[in-house]
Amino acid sequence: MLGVIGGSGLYSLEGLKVVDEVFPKTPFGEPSSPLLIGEVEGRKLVFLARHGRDHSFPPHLVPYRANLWAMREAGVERVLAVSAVGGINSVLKPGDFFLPTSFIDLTKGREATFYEGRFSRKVEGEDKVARLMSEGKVVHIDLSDPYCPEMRSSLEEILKEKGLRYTHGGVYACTDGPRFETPAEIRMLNKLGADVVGMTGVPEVVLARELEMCYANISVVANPAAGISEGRLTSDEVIEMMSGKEKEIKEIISKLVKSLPEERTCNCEKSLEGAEV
């Protein structure tokens, strides 16, 4: 099953026929939402808010670990993250939609993992995820490839058909947030090979993976970063862009949930094999 996770602006999702609202209660606390779950194209999709409906959590203060664990306890296997993301290479311009394949992590602080090793939550289940965790496994997982590659080329067959401007392959940054960056740290961020920059995408991506979840980012560049954009940034922006491209986003959704085999075929699945220690 498909799970959605929409960013600033997709509070919602038009075309869900929602058949369930689910308040689920983690490990980890509450998720930043409910879950909706419910249908599109008759096949079953699970969509939460990443920020909250009235987007009352800030980047820094998601509730990763609740939003991941809520998901994978109602059945998704699939992740979709929709982000806004700043622009830094020069060829993506504002409503270009990007698809990245590698990030660079430089948040602080944010709780990135669900095995901590002795101090690990002891959870229910007897799946390989519950058994590492409760036998407090400290465990190390290989992201060479972090992004699913089934999900990626479904997402660029769409975009393709779509004929919707995209870039697919590339390094988003992850910064802290609240605040936007400086020009100073976007030089540093090119010159180490970003492509975007947005302050959501890590750790959702690890978190993911480490429950042997498919993980793909559709982002949509909002504006160019600081010192790139000729002005000052604002939310308004960004927020207007995200609005002026919902329908698009949706269509792509529609399009994906779809085109997605109902089986799995890459290796997301055996992320925990060889990993713990």
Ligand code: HPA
Second form
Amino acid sequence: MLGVIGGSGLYSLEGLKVVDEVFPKTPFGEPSSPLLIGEVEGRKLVFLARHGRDHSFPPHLVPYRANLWAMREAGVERVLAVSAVGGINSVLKPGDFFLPTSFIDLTKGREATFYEGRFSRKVEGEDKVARLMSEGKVVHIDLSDPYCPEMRSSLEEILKEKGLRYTHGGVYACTDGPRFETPAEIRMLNKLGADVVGMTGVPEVVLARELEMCYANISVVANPAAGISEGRLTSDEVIEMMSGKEKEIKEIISKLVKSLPEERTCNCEKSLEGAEV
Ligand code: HPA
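Alternative state: the form predicted together with ligand HPA, after the form predicted on its own:
In what comes next, the whole complex appears, and the chain from above leads the way.
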């Protein structure tokens, strides 16, 4: 099943025939919002608002582990994350879609793994994830290709078919926020090879991989990053851009649900092979 994590400006999914709503307690606390379980194009889909329905979770305090765990419990195997970013690479213009293929993590102090060795939560379940946690294993996940290639290529097909401006391939830098960056930080990120900057992409992508889920990110360039164009950055312009893109994002999600094959052919579901110490 596909799970969608909606970012700023995307707090629900119209067109989703909601059949159930769950708000589970997980070993990592409660998710940021109830999970809406519904149907799109005859396929089941789960939706979660990353910042909460009322946007009350700032990026550094989003319960990323609870969110991914709740998705797992709901039976999600693939996650599509939607987010707003600032554009660093001058090729990227506000309104463009961006499908990252790698990331740079500049966050600090976020709970970024399920596998805490002897300190891991003891969870119920028979599968590999539950065993690794319950046995207190140390796990080093491979992130050579952190964003699911199968989902990315489906998304690219959809963006191409719809004639939307997009870039497939590039680096997402994740800062802690909630403040925007300084121009000096953006110059540094540019030199480090980052194409876009956001505040929520990590550890979400890592946690999904640790649960052997497929995960892809579709970012919308909401603004040129700090210092790239003149003027201040405001939350208003980010929300305004995301609201303007809502219809397109929903259409992309509907098409994605239909286009993904039932069985996964990527390697995401084998992520834990060889990862435990
Ligand atoms: N920086 C970080 N996160 C963002 C930005 C930005 O400029 N725009 C939208 N999300």
